[in-house]
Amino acid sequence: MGKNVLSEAEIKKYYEDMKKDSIGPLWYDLGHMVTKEPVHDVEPYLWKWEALRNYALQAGDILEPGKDAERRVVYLQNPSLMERGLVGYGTHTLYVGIQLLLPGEMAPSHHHSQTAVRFIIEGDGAYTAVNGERSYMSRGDMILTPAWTWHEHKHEGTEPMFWMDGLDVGLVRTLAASYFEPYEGDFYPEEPPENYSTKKLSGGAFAPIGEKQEPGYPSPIFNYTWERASYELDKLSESPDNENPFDAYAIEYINPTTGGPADARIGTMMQKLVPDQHTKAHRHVHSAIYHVLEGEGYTVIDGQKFEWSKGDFFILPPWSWHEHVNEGAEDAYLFSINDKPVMEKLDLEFGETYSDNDGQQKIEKVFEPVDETVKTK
């Protein structure tokens, strides 16, 4: 057999048989099947806090958590995923809810085969106990709730008080892996003192002589405290050798057990940005959510201005340009999550910088949110 053998009818059939019998030429479709450099539906978005404070607040005159519903929160869509049919998520992989509990209210204990952490946004008071461990929560801790254990929060303070759910809704619909549980008896049983994994670890993870900390997951430290945080970002900004030129001066929580991401799915990162600091631009194949813990400014996604504040949130698609300015009197800080652990551990992790104009973009326009009414009309 050669080229050409069939005439144009046939060939035309050939393709027609093909399709009807659900097979593809590969000779046609490789470059989208395989393509030069990551391809997504996924686009930078952001979301004021206001609207996203006020809408949680008042459904708390909705519904009660435990009893109308598993939890309060209200979950940020980005547009560009919810034309797919794709509800909660933020970016491919991520999702992000604002969740709300008020004085004397209790969220029941369940547990579910995606990872989770949360970040303390206003209030406390509250705690989470994870596998029956109480951690009080205070405003910008991260807390790890990891795939698998049980968990619940109560509140015993004044005020309503909100944080940041992180999950990995996206990635774990992806591999059909969904899993959720509630705990039979609505509240794990208390086991280890509260904060004892968080007074025993943090500052310097020390043990008993002869207990050795297994290397692995779930990291032995479940309240990454904001104090301790702010410390070493203070440290780290005292000198500008240590300054990262994408970053500004950043860290990335860790599992003192392995040096790696302090959850193994979910990586989280904080950023300072002094007055004016403006950092070069770069692109990486995970993607991101950020929330503005405190300051103002600006972020350039893909030559899109994103002009943040403080609460705020805004989505890094993968693959995009991005780079921030403090444009503020005062010390920015973005406290943001990532897919990067699952990437890395696919040896799938690459990313390149911004060669063009000084490594900085050009701003071509600036972001306005969508309105869904006008678009339905």
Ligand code: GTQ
Given for the second form:
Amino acid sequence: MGKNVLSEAEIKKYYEDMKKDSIGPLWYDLGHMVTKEPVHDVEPYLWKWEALRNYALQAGDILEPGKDAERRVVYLQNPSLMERGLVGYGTHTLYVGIQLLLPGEMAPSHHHSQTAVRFIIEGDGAYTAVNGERSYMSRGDMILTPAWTWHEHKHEGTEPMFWMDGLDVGLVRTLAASYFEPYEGDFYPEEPPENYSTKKLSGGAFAPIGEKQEPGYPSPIFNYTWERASYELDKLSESPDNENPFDAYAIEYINPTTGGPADARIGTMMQKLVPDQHTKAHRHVHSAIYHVLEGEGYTVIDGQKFEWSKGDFFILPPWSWHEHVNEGAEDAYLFSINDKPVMEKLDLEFGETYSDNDGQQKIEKVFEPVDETVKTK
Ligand code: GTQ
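Let's see the other form, the form predicted in complex with the ligand, since the form predicted alone is already up.
In what comes next, the whole complex appears, and the chain from above leads the way.
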């Protein structure tokens, strides 16, 4: 490089001295910092429901929430991120756990700076209370417990109840903004009547005279029911005009007071794919974690085929080509959480459509899980 004013030895010393003083030369490193495209070490991955359910159910014989542990949850650990010691990372921003609550059990009230969404997989009769407002949960419902809100769970039903927890664990850790506090008693005092907020806003919006609904976060709705979500999707899929080329028939859960995402930081989406539907591929900055509510098919992620069926979970890393296919005889429903609201707020979200091969990828590899015990270092 350069200007030939200093000798080679002087230049060598310059770099060595600078390194000792913890200073770097941008002319070598700019391309590593300001990369042409998103750079990440998040690999796609897939977990079968049977294994997740079994591990969660066995934990039912090992510990009890509220006594031995804050929560009884087994979580998805992305092996590609475990190597850096990033415990609880599904993607670099998002966490997913499977929570089991047995009849009669409760998980005590606490709050934290991470925001959380739940998606109910199996069972009913348990409620989540958000700041003292109870909402009973059934399969397919999506429940918000927004950042900082007090929340607890209690099971008044008769069968084991499984749900998915989605939190922005990686994001909050990167921002060094984690905060957690247990409530001083087990239960936050019950305040509004059961499901008050959701009822106030369904089939119209009503409030006692003088009671205002402030626009903004958190959303006044905590329980986005499957009954409503499936109604909306069925209505959408009546006409192929409503098909999104990349997401099939898809709805986002929204905050009615802002029109934006239901949760301020975790995006939530439900997609319906009718039999044989095969979307086009695209990629975007935001990452996602998918849960298969119903159906059988596969998703191609950067040329790798991830075969899924009811209950499975899979990782969609940032900036990865992906397309979905319904191979079953029935409709498929894919629920997913994502970090799009954060990317959009920070003006970092963008995307690209796949143009080769009529917009669909060639399958180069079929996903096989890794066995951590046989992995060589
Ligand atoms: O139920 O509040 O999976 O605080 C992780 C952290 C669940 C919960 C998780 C939590 C919860």
